[in-house]
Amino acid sequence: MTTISVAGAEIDTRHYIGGQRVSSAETFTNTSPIDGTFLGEISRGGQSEADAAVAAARAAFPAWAALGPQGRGVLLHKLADLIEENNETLSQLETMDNGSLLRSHRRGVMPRVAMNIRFFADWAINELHHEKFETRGHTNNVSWDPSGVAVLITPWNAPLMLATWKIGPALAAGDTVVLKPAEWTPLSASFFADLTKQAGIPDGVFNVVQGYGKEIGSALVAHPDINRISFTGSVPTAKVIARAAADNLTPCSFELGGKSPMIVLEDADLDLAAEIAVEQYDNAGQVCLSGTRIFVHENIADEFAKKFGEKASAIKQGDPRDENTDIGPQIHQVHFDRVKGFVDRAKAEGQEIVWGGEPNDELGGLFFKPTLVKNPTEGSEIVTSEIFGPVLCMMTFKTDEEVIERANGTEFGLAAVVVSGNQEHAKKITDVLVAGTIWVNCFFVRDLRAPFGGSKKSGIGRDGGTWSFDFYADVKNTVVSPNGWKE
């Protein structure tokens, strides 16, 4: 079968290459994390599909680049309109495929998908410029030229939203794209490809290839005819990609792991702090930005724990299609076992589990209870390793100097959360935290104009506004002399 019906939508299970559907000899199985429902067999690509996709993108590049920001913007706005028109279908499809909340997809995620496309199309037209400047009477003109073929490798925790964070600026910059979605969540990318066709985006400008990272992913990142690689995922995989890219000196942008701190200062509003802390369970903990290491000043720790417990106990775990559900399942059995393994080892070490700590037997399947580990041993893996599940650690501290040292004492630097009732105190902390994004008295506020990315092993490069175009384009400076003109 080349099409499957999921959530009322017909999804093509083949690759999308050069505007055509292309099948592979082999397939892989796709199931829903909600209840294990079999969704379909998906074409499994390798070297030949990677070669075909890159060739199609390369052939389409000159004409797409020549359209300019205005010409591309017209088509990208049509694409954004189609995303908005298909909000319900995309929301239902994504929930079935990755188990995230349907209400979140409807209200926030899919509108953001359309925004990602529309924002960068407009930015290329209206904002992507640099004021001319003079050097000894010579005029400097900075411009952003399309770079070529961009390979985008995207994760499963917010498949289409995170993909369009990359697709939007890449296409707006004039690049052509080969997208490799995560094998656990391939469906929304395939449906999205159909929308690009409906929007009139020329064949070969946008391509989707499906399969495993070790097969088609490896073939793509080592390909000699690509110009950019953008990857969101784990540190070990990024290292593999970087080694492959090195042979061709292909520029890479990486958004990687996190083990972010959430710091609750003594002067914090504890109701607000508890509310923000519970938000760290969002998407069943499958959020790289989550502040999973919660540091609470010792003088307020007991009161904070009480308020946190009250709010956490109200969390409803269940079917993500239910409007009243707050937390759904883990994405896949392999990932469920990984999360459970972290908690089981923490128990074996004698760490104190005060909330959850086990599968939700009432729901079965891939549902793991929201978990809180209290005062785990400093340096233990539950504190230092990214779990990517609904597992938080709560620890106390005495002084600002202590909490800053501990918060920064990790190989990651993706994000941080600070809760404080005093602006000067909060600034004292944020000024020295090592993180790409810091939220003060809030969480997950993301503006596409702002830089986004990680420090240390949490990534390389920044997305957002002109920072995205600095990666997906070749930034050029043209210096014009005042001499030699005949007219």
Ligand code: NAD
The other form holds:
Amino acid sequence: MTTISVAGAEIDTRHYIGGQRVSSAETFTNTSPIDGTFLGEISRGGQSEADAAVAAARAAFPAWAALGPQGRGVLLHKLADLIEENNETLSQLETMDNGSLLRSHRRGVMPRVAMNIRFFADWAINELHHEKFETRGHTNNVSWDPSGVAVLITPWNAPLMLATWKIGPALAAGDTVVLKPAEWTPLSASFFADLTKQAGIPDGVFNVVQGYGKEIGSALVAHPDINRISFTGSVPTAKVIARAAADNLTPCSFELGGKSPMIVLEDADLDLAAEIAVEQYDNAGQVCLSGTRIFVHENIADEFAKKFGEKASAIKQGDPRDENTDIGPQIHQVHFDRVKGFVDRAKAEGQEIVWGGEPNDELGGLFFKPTLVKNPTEGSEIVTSEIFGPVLCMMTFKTDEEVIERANGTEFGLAAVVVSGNQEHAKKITDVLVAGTIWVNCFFVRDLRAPFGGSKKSGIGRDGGTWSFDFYADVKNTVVSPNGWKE
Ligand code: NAD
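Let's compare: the form predicted alone is above, so bring in the form predicted in complex with nicotinamide-adenine-dinucleotide.
Let's see the whole complex now, leading with the same chain.
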């Protein structure tokens, strides 16, 4: 069987290389995290499939680059149209494969996936220019040239959303692409490949290979004939990729993990703060940006905890296909065990678990209850490590100086949330927080024009607007003298 049927569509389980479906002798098994349903045997690529995909992308590069932003934009807009037309199939597929909410895929995620493609296509056409400037009568002309073959490696927590943050700017910049999705969520990328074909994107411009990170992933990132590596995933994997990329000096963009602070100041609207705090359980806590360390001023801590408790106890955990469900399962048994391990060790250390702290036995399978750890010991692993599950820590603080020091006291710097009724007070805090994105009195507002990425170990580089093109393109300055050289 090389296809599986989901929501009335046939999804291919093979690689997509040079516009053709290619199978591997070996496969790996893909199951749904919702109930363990067998989804399919997926082609398990290695060195030869990596070589074939890079060769196909290399061969397609000159013509794709020569098409220019306008020519590419027509095809990319057609692709975005097809994503919108196939919203239902993509939504059901993603929910089956990674267990996140069907309603948010239908209403939020898949429309954003289409927007990721449109936005960068238009940005390449309309916004990629620099004021020409003069140097003693010579004109500096800055341009963003296609750079070659971009290898994109993505995680499982928001498969197509995160992949298209990379695919959009890479293709719009004129690069050709080899995408390797995470092995726990291979399906939406495969269906997406079919849409690129229908959109008329030439064979070889976009390729998808399936398999394990240590096999085909490491073959791709060590490949001498690639020009960019864009990776979203964990810090340990990023270190392995950086070492492999070093041999060829391949430029890397890294979007990595976090252990973000959420700070509730004494002057905060506590209903708003509680609402934002329970949002941190979104996607069963499998969100890199989550504010998992909640710092609350000691004078309002009891009232905040009461409001938080009311909202948290109303969270409905269940089948992500159900309209009323708020959070679903963990992605995979391996990940479930990892999350449970953190909580079990916290319990063994005597940390105070206020909510949850155990699997949801009523639902069984991979469902872990939303969990809150109160005032955990400073420096304990539940406070310092990224858990990537529905586990929040709540701590109190006395002064601004103290909370700033504790919030910044982490190896990560991805995001932060500040809740305050006083803009000046909030600014005093945000001015000195170290994070790629900070939200004040809100959460998860993401404009594609804005830079997105992490400080410290949360990443290297920024996505969004021209920042994306600075990475995927070769930025060039051509200095022209109109009347001979006048030094
Ligand atoms: P992971 O690092 O285990 O895997 C990510 C991808 O890398 C997968 O496709 C995997 O197959 C591949 N990979 C693994 N080893 C490889 C190797 N040696 N060479 C090449 N590729 C390899 O991460 P994960 O568990 O899939 O995702 C969770 C992590 O991703 C968390 O740390 C989370 O914070 C992070 N994340 C970050 C962002 C962000 O935007 N900053 C967004 C989502 C997730």
